[in-house]
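Given as structure tokens, the chain that follows is alone and in the form predicted alone.
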Amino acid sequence: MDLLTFARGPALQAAFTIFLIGTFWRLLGVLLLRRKLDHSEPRQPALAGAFKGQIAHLWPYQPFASRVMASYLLGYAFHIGLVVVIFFYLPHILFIQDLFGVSWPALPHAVVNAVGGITLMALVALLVKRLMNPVTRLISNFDDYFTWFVTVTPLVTGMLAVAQVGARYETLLALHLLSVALLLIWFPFGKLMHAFFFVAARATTGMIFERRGTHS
């Protein structure tokens, strides 16, 4: 079995299995957490706070905006960029179609390639900011850096495969698929799980604040 066959077959199959089981386990663990009852009288209906919690955190809190605005913009750049690259690049759409039988129009190759470059630059800039800031450097751990690595690697290997730079196309494609497999395996166990948790976390915080009559 050559490297590409292994990457396309057993590696991705095992990675998807670990991703699904791990993600289900993490979500189940959160759902089964014991919750402390709040017996205080609510000042305002809490449910509206769930929606407010989503909106409030879309943009930085005004007193801190000048300090964190760059991080917000870079964060939006790479999150939106990843969505575009993953879901609007034709080979990815065809891959999803093979798995689930659904498809949608793709963006032009040049557009996706440009977005991929911007996404990569945003991720590198965020890493540099983390390393240059003494506070974020102090509180960063293995999870932060390895999560960055497994996010960047599929992007880099995919761009190299498209450009056919550095090795044979088949080898680059195999490395790209193996990097995707690594990302899927790590996903349930690292900070990538915020993709599932952030909505619930913001909603919960918003509801607590609303119940107490404070701002999110």
Ligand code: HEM
The other form holds:
Amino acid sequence: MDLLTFARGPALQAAFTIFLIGTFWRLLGVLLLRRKLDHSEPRQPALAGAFKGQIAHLWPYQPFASRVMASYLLGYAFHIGLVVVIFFYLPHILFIQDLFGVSWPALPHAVVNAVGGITLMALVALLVKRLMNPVTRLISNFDDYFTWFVTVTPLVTGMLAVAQVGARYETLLALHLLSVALLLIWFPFGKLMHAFFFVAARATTGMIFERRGTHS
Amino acid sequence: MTEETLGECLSRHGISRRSFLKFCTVTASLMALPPGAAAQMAEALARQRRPSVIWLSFQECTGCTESLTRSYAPSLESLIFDFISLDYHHTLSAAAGHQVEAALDKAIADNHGNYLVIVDGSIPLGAKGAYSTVAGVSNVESLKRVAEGAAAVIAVGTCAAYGGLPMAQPNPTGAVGVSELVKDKPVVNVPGCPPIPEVMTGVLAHFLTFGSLPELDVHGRPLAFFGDSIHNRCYRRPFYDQGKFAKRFDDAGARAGWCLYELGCKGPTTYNACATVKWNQGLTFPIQSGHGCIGCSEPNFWDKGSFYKPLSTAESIAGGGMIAATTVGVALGAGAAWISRKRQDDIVGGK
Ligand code: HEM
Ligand code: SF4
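Now show me the form predicted in complex with protoporphyrin IX containing FE (HEM); what you just gave was the form predicted alone.
All chains and molecules follow, beginning with the one already shown.
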């Protein structure tokens, strides 16, 4: 079996299996935990806070805006970029269609490539920021760096494959798929889980503040 | 007896020196040889006396021989092909039975160390090679015997090069390609199902001109012909880049000549000269005729998923496994939460 067949077949199969087991394990393991009882009298019904919480954190809180705005903008740039690249590149859409039977129109390759470049630059800028600031550097751990690495490698290998630089196309494509496999395997066990947890986290804080009658 | 040279043979067939030079120029440029190589090739080829070639046909469909001998005639390619002294060829030989086997023994003895061996078809190793025998000798045995005195071996077609169709899962005959068995002689793979005639003559011309085999890629194929993918040389490539894809073989996109990626084209991962040399004297090639590339010059092409599924879905993820994985994940998560709740209960006594 050649590397590409291995990457496409057994490697992705194993990666998706681990991804699903790990993701559902962690999601249910956390969401089904018993929550601490709040004995205080609610000022108002808490539920609305679950929705307000989702909105409130979309943009920097005014007093901190000047300090965190750059991180927010870079964060938006690469998150939107990843969505575009992962979900609007034709081979990816065909891959998803093969799995789930749904599809949608693709963007031209030139657009995807340009967005890929912007995404990569934003991710690099965020890493540099993290390393330059003594505080963020101090509190960064293996998870932070490794999560960055597994996010960046599919992007880099995908673009290398399309540009056909560094090795034969099949080899680069195989590395691309292996890097995607690595991303999927790491996903449930590292910070990438925020992709699922952020909704619950914002809902929870939103509800706590709403119940107390404060701003979330 | 002095045998005639290739130059003499060609002029006897009424081929002018001019068209012979043209052939050499085209072949040299197809192979991206340095300037001056065409003249060198013309001179060397014209002086050549019949090289001895032993052609072994194993588990094959004769498509390779058809491709090479009947592609279009009479052409220079086919004449050069006629010119090489096929001392032994199962399909083309006029003689039969013991006479041919005697010719084989003679060719091996007379030209020991100098003859070329061309192989088409895979070699079955199962059942001690009994799946394919010629004159009572298994293919493995003949290959080993004939290759021993060869200058080089050319594996023609995907079966000889990589096992091809006979090797497709579950490979009932235990078929393998030539290079699995011949380790101590230079082996050139000219894969394709069938291979392009010009590629074949190009390799022969190179051998006759320079006395050596051309430079090879990772899969043992001459780089000159297999150096670039079909996709990189495809005239439909602009449509690929613009995102214009035929969705069905009969839709407007297909009629407009759009890219066939969504219809399963394997051009991006297939290396061959179809998009440049083309077929039937440069007339057309599969993609130009409206069908995606099936990747026939790649190892294991038959087992790389459907010809009609897009490349990025070639190996599918098994749905049953995914459902099982989800179930296991849910069970683990629920179990973990339950244990945690139970511990809390144990500690605070349910309060
Ligand atoms: C700029 C970034 C990227 C580019 C240019 C890119 C490019 C590609 C290409 C060319 C293919 C395969 C097409 C073929 O088989 O011929 C592919 C397949 C795939 N890519 Fe990407 N990719 C990028 C980023 C990503 C990212 C970030 C992910 C995942 C998070 C990803 C996941 C996949 C998957 C799942 C496949 C299909 C697997 C298969 O071929 O069987 N890609 N990508
Ligand atoms: S038809 Fe095939 S080889 Fe040609 S551009 Fe499309 S995918 Fe590439």
